[in-house]
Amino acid sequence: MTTVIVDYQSGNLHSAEKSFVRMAAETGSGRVIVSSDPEAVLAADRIVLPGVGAFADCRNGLMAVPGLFEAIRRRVIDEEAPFLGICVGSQMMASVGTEDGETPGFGWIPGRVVRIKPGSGGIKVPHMGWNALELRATHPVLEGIEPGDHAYFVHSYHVVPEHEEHLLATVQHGGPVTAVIGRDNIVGTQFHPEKSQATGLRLIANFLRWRP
């Protein structure tokens, strides 16, 4: 079994890679590699897809590179592999992003990406740091998961879905923030599970169990 965290040149993948080589290694999942190669992806049994930055340039870096996303959507949509997308790679899922101007995204989860709002009582954007959660769904991925553990966020967009269902967990920052999107065999998170630590590391020990 064998778990691919895609490389498009967005962020440092050391860290994830870390986290989930320990989980794969604690849950007896496999093996977890780090690459740009569609082949590679056409392979994997689970996908997970990181991002770092501006969504444009999150997009256009993925799409830059041939065959890689066509790749990712095969395996994931049309051959239904397991898929987590992390920060900036969990926006991409939704249909349009909207930070310097619109950039279509991959259309799986119908919503917009936009910017979180200030609000008042001092709150910040980017939301950057540790926040409590609050769980909307129950989902296979969240397993454990209680309500007011914490995760570790920056950011200073989110996904709005278009569809309620599709909304598995939020954070508050001046008002609900989207922390978890989901259906079938895709998940998404806005924060980092890599970095948040044993919250993380039980959402992916779970991603690599899950069999949807």
Contents of the next structure:
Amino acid sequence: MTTVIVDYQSGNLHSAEKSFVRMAAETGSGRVIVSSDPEAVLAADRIVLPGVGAFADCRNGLMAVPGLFEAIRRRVIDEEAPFLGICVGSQMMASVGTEDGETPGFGWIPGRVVRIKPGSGGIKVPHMGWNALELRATHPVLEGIEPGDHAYFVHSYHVVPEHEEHLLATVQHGGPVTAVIGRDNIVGTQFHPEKSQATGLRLIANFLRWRP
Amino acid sequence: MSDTNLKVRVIPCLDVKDGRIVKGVNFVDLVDAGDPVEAAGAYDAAGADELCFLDITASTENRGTLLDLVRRTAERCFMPLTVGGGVRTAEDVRTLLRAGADKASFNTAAVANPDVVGEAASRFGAQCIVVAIDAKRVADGRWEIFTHGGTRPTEIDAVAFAKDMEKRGAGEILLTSMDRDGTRDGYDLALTRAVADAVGIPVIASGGVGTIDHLVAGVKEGHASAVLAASVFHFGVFSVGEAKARMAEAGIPVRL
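Now that we've seen the form predicted on its own, could you pull up the form predicted in complex with the partner chain?
Full complex below, order starting with the chain above.
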């Protein structure tokens, strides 16, 4: 079994790699590789797409690697391999991003990526730090994670899915902010599981064991 | 802090010189207090919400030592790490992020060349760009930015500068009172509040923590989104856990 963490030069994959390697060892889930090679993606059992920075930059960076997105799309959509998007990697599953103009997403989860509204009463944007999860659905990837468990967020935009059933978890920050989205064999976390200590490691282990 | 479940962060800061932890009292009299990677692991286990490394060597020759430190810390600690000191260009930010830092902090460079903040934010996202502001009180309700370890006045107003940095794309302000740093007399609450209320991005209070009540005041009176301290944690005056428990008693939302 192989899990590939897709590298398209979007920031730091060091912690992501180490956390997945550790949990793969603990769950007996085979090996974890970091790669930008479409062949590696096509051969992988599970695909993780991280992403930090601006939506358009991430998408352009991903599309700039020849054959990479097509390999991801084929494995995830045609062949239904388990997929986890993290932060902007999760946002890109939506229909459209609105950071610095409109940029199309993958369209896997219908919805828009919109800016969190800074409100009164101490609502700061970026939404930065630990927030308490509210679970909207049960899901194998959220198993053992309790309402009120904390995850680490650092972002100004979030996915607003068109369909309520795609919203798996939220947090409160001037209103509900999307924390986890998903359908079928794909999930995405707005927070950083690789930075969320025990809660994050549990989610990673759940993903590595998940058989959708 | 209504209408959010976001917690106030408690951030131990490790001042690092040549790969070892130090903590300056008013930026002189450095005392060696151990290995940063070991300390990072201990703070991770103790429930710290983030870690901050401040490289006070900041010389080009020793940059490799810092990057190695960041790399080894990121391998061990699955928690957010901010690195500051010697960050001058967008390329410096990239190097740190690639090594495993989650955020990079500009200090002097942002004063000398504010455009670098916008450049770095547009390349890597506002969420990973911190601007560290070292401010000294110069009159009632007025604070001025000092650079080069607090030795050089700039005549730049701290509040106006913070607003400008926000506009340019900074994701967070790390605000240190040069009057209080190393004194253990508590944060400069008026300064903290003036900046925190002026910007829509999070402000980390820094400089002067001696007691847990200082952390509480930094949030309640200073309106800080996060509280940073160094020596009180390193020398065990109180632990991260004790700090958070008392903050919770005082009605501050923390992650326990």
